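As a starting point, one isolated chain is supplied in structure tokens, in the form predicted on its own.
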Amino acid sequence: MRVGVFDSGIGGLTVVKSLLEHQLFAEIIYFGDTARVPYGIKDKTTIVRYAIEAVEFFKNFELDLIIVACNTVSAHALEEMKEASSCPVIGVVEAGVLATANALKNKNSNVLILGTKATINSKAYEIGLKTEGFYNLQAKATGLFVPIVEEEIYEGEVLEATFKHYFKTITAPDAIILGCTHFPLISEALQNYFSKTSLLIHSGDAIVEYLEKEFELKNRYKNPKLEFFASESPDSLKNIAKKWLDI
């Protein structure tokens, strides 16, 4: 199984690390457009540009799969990029939301969404969830905390006063949604704020759970097969794999 991992910048990287964890993949390709990131503050008909100049870079390889571990792209350009792919496309918005159904029982439970201007003004998870059944939703766009993990601050004062600057009015809610794949570099400070009340929903771990569901993926690759690929400073985005995926 050969999969392409397609986001904006690096923050897709938590995502290849959780499947790496679970041995999914014989060959793991990513690609990030860290000439144009971020994604979450442009208009829906650039990000759909962008995604679907993603899958024509795919085309250079036989892919089986394509992951968007972007958010913002799953939210806005995902049935654009699988009428453009000539293999399976799946994006983390989805898994987000059964990982999310799954690990709440209480359909009162209180959700938190975090993401991107785009992927919140999309309103994919709250329309995903009030599908499965959740109302108690309140949805937050957290775009400072990308150029935050971009700087590679994962906790003190600047991540304390921006989480103060988002959540002065919030109370600990049952769950929190990571909507973007920065977040998750975050999420040990973020528990910390809320008191650790709150359970995390991680991109990567939701992505996992569902393609053992959905695809029934069952072999597992030990030393799977890493290729890293930017649109803008490829050493540098080598060099944070090297650094996030203990690689």
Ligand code: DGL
Given for the second form:
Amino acid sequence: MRVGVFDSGIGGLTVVKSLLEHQLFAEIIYFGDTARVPYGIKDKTTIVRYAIEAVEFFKNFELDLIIVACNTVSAHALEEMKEASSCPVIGVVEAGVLATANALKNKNSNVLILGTKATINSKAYEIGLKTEGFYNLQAKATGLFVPIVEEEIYEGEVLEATFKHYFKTITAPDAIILGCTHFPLISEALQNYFSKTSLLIHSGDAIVEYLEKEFELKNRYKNPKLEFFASESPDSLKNIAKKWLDI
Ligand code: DGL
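What would the structure be for the form predicted together with the ligand, rather than the form predicted on its own?
To see the whole picture, the full complex is given below, headed by that same chain.
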């Protein structure tokens, strides 16, 4: 299968990392809209417009599937992307909800949803989790983590101060949904702040779980063909990919 992975910028590489670890695809074509990131502070109309442009971009390749690695786009524009695309389109929100439901047997579990402003405002995770029977939910927009991670700050004072700022009124959760591409990079710091026993839901692992269940992906590809495209500074995206994905 040849798959397209779409993100607003570089963050979706965390999802590519999971895809590579599980060797699911023969070819991965990544597109990051680095010229217009962040999407997480934009409104739905703009997010949908950009997302449809990404579908148009992917029409240059004969794809079998588009994976929306971006939580913000998955929360706001998945249906519109499906309508515009000739191949299936799947997103990380549904996958994250199902991964949470599979992992937590107790419906009373306290689930903390973290994401960009746009993701949290959409209530997409909350709606999905409520449909799965969860009701003990906390949600917090934590957009500052995006530039912090892009500064390669994964621990220390700046992050601690930001945790204190955001989590003043948050009670220690049983599970944390890392509802943004960047947040897996601070997962260790988040667990140190809350509790090492909090379950973390990572979009990349969730999408792998979803793919393995929904699509019959029997073959494994040790050396998939990888191509990286960006709407701005493609070389910088390629360098980050080399570093994050160890390629
Ligand atoms: N990729 C976005 C997400 O997962 C984070 C960066 C942005 O705001 O565009 O929501």
